[in-house]
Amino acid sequence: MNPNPTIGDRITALPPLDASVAKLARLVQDPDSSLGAFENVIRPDPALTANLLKLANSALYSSTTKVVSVRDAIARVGTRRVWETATAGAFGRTLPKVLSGYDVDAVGFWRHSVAVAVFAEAIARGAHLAAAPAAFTAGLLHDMGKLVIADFLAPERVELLDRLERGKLSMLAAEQELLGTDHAQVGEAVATRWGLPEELVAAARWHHEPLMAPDARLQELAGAVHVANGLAHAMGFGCDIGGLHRRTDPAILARMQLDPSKLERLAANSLTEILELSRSLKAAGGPS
């Protein structure tokens, strides 16, 4: 065992995401994909099943009939929230308890990405985004590159408040400055390694620098997960050690016409899914 491993050593050493979420994500970018397609991935894996059903039994999927079958709570929760239950499990039993670097707990972290996926969903489906369908599993997994660096930060924590604080550093620049990377620049290494869809990629990488994505639709995705990003700090879902010393870029807020009366708006209307979804998802893997 490699007694001093190093952030490339920390992402090699990731468990891989599980091998449904692989195969759900095939099936859903295939519109010819059937409901059968998505039962016989689904069915084989009881602990998957059994989140499925606890997902499109709860409040947010509230009916007088209650959903007994895989087939039957596909059709009421829809084919892609099938795909982000199975992410969300899988990405939830990566969290260690504690990101000691960041200050944040397994909870609060959960809480944070939770809050970013259903905001950037919001957002994207309101601004009529091509890449609106990625929006939720980007906002869920754009943060994946701190459960690599977190510990490599933790010995750091003097200098990076110091940093933070006098230096007037954003978050990504004193990680820059303390460990040659960033999380984004990690996130995009680990979205890589586990065989994630391009958007995924590219919103893990420009969350905080979203003009800096290759296209106008990647720039579109990125600028929804990074404006979901600063309200969930805002509204206080899972702030870490930098939640201060972030700012949403307003040349993202004027080209999705986002204005603070309509952020509220947003925000006051997703606060029932997020909880909701926040006890749904832990179900599926999330942390306890």
The other form holds:
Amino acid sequence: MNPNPTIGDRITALPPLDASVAKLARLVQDPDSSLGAFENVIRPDPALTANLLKLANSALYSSTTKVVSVRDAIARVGTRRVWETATAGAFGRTLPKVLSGYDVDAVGFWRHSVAVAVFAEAIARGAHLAAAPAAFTAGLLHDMGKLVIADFLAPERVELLDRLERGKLSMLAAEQELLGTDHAQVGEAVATRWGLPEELVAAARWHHEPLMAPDARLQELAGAVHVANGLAHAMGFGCDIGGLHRRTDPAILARMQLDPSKLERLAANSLTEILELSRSLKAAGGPS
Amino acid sequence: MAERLITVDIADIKVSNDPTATLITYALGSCIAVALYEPTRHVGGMIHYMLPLSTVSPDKAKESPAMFADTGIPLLFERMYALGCKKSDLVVKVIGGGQIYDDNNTFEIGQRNYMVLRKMFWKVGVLISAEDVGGKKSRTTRLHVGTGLVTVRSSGTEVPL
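If the one shown is the form predicted alone, what is the structure of the form predicted in complex with its partner chain?
Shown next: the complete complex, the earlier chain at its head.
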């Protein structure tokens, strides 16, 4: 064991995401894939099977008939939600009990991740974005860089609070000053290490500076995650050491044609889904 | 006496006349908690609402009136009256309504949440006895039903209000 691991060492040492995530990502992309192909990936994975059945029988799919087979569950929630559920479960298993440098536990981090996923999907659909199908997962995973740098930030607590409160720095700028990198840069490295699709790498990298993303499609996806992140913090999903020291880019809000009443409607209409999903996705896969 | 913790979720109201109970709500962000206390009967009540006006989603307001200031706050008072309280005896404290940085005020949810509350209270003559609102803080607040003590915790420190 390296006695003083660097951030780079930690990224290399991260456990891989379950293989089922990449397999399902390929199946979702392929218009010719059959329901049977999905079943073959899901059935050997008991945690994923349990999560999927739980989701299909949750209040989100208000049906009186109970789903008991994997096949029926896929049919009810849709193949994309299957991939998203697998990603959520796999991601949930990588979370430590506490992200000490951020003063947030796994439950709080998880609620934040799910809230950003639900808001990002609603924003992306509302704005008819080309990248909308990736928005939920992009939102869910946007803060994956924090898993790596939390421990490096922990000894800097006093300095960090000082920069946020007295220096009025954003969380990202404070991380840069203290560590020479930030959770968005590290998130890009983690996403690459996990072999995630290009959109998800870009969303993690640019969720605080969406207009820096390389093309319009990725700018919009990172933008949807960016706004969703601000809304999740405003609504108290994911209270951490940064409090409300967040800035939302007005250019992105304008580009998505979002005004206060649209955002408020979106927040109101998403609450049930956030609460249901953070409950039903966590039991078998995520933190308990 | 063991303390009984009652969690007030987001878009939720709880009232209690159990002197061992403490009402608690977490991570207010731009949301607002109103804590009511009736000192002679030892009744406490709390709402954690998300948004100012139910007009943005009347369907949601029907399903979950505590989501909005305009539908939730009157309900909190009614729940207190149902336990024998009178309006004039209530001690009213307001917590939350923080703001993220926002260059063109799209995210003014915290401020709007507070303005609507002030307007409602002004109309019906309710006075706020203490408040901790606004700023960049996310707050967690408790109301001890036995004593009426309200505390607010943010950035790791808890102080009485």
